[in-house]
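Taking the form predicted on its own, here's one chain by itself in structure tokens.
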Amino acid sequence: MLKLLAPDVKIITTQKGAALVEGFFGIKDNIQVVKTGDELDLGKGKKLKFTEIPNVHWPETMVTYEEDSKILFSSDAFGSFGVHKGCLFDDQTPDINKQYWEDEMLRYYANIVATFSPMVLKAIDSLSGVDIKMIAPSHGLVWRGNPKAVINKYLRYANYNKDFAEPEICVVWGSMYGNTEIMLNAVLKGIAMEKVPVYVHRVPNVDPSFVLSDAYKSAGLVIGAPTYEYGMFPPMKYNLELFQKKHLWYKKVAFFGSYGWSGGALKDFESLSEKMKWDTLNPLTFKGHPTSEELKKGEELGRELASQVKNIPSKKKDENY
């Protein structure tokens, strides 16, 4: 569209970006390839400096720093999901909307960037010596009041899959005939006894992006899934495949589920979680409707998980928004 509006426009991009422009749009002319350390003098005291930050989150991603105003145009880095609610800047955002942006930023990170957390840390390190007065990502808030705050948030997110995350529990469950749901209530009762924050998502009712966000930030994870045709309930299996892809590592985990003829859901759970660096409690599976003794075990399972999770130190700190 930009090329149609301004046919003579010069496209400035990385080597990988130039290949994409040619591959998707057939454009080869009037392209200037830049790399880390290159500069572009715009005149009148305005100079751009480029730094490549590959895989945050695309291979061709780079940031652009304007030296006079000290603005970092950060592309997808430090971005967010979410709809602007009358304010573009962090220092204009009322307190009532700040939790919304925290949630949407984490949801963006967990779904889009989490796989590439080592690259995020490397990118932040490469920018450590730059005097940044404002961060303007491609989407989300523009950070001019306290740009260091969003950098600290990204550092926190990037470290969530290097160790156990926040002392909270994300419960993800699905039930076909209500039997797994009955056990869910027992597990939640046990968690409540330890007074640990908990997020509960039913699949497939809840969009996976929200499930992934809460699961990513929580040190504790509960998976409740019945067996379906000798395997795991398909919507739950899809969510676990996302967890695997997005590197939701280092979790304290409890698994439970109902079965009819065989416990295939547990087999899929063990296969999908094998390399996830999870600390899994003894799984609780039961045939058909859970007995009172099995419900007691479910309550104990929830309480044991919560007791372990609540002793994990929080990584949150005063980031001054």
Ligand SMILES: Cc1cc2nc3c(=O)[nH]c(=O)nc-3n(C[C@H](O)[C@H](O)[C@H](O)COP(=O)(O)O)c2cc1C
Second form
Amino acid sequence: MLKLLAPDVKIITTQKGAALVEGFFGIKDNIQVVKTGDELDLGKGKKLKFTEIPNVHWPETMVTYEEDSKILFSSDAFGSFGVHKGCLFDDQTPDINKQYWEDEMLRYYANIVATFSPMVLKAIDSLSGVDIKMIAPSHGLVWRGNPKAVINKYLRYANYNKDFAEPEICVVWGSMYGNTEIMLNAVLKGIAMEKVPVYVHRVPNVDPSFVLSDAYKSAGLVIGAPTYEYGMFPPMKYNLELFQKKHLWYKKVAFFGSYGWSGGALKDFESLSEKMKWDTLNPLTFKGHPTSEELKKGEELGRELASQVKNIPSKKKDENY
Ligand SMILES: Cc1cc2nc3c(=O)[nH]c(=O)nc-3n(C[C@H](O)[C@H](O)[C@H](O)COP(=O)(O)O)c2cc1C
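Please give the corresponding structure for the form predicted in complex with the ligand, as opposed to the form predicted on its own shown earlier.
Full assembly next; the chain just shown is listed first.
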């Protein structure tokens, strides 16, 4: 688009960026390749300094720092989803919208960046000591009032898949005929007894990006899925495979689900949970409609998971946002 408006514009990018520009747009001319530490004097006191932060999120990602105004153009790092609602800057957003932006930042992180958390930590490390007055990412709010807040959030999110996350539970469930749904209510009753915050998502009704976001931050997960053709109910399998791609590791997890004759959902769950290094409670599977004894067990399952999640040491909340 920029090339259409200004055909003579020079593209400044990394070596990997140059290959992508050619691959995506067929552009080979007027490209200047830069690397970490390179500087570009724009005149009038403005100087750009480049730092490569590969794989946050694509391989060519680089941040650009303008020394005079102390602005960090951070590319995919420190971005958010969300619609601007009339405000471009964090210091313009009314307090009532702050939770919205926090949710959208986490949803962006979980869906776009989570797989690359080690690179995020490395990138944050490489920026330590840089005096930053404003962070202008390619997506979402521009952070002018409190740029440190977005760095702290990213630091927190990057640790979710190498450490325990928030002491909360994300319940993901699906049901064709309602049998697994009956058990869901028993499990939720058990969780409620321990007063642990809970998010409940039905698949495939909820967009997987929202499921992923709540599951990513929660230390505890509940997966409720019936058997379908000797395996797991496909929409649930899709969501769990997404969890695997985004490295939702080290969760405490409870599984339940109804089957008709052979079962099979549990086998798929076990194989996926092993790949994600999950700490699982005894699974609860049942034939058709759950009995009252099985429902009691469901309640106990929810309560046990919630009590374990409650006892995970909570990370200190960052005060800056
Ligand atoms: C398309 C389809 C395929 C199924 N495949 C199996 C199967 O392979 N093995 C099995 O034990 N039950 C199978 N079932 C039975 C369901 O697992 C059983 O009805 C269960 O109670 C459904 O739980 P729900 O009411 O929560 O949907 C199948 C049901 C459907 C509709």
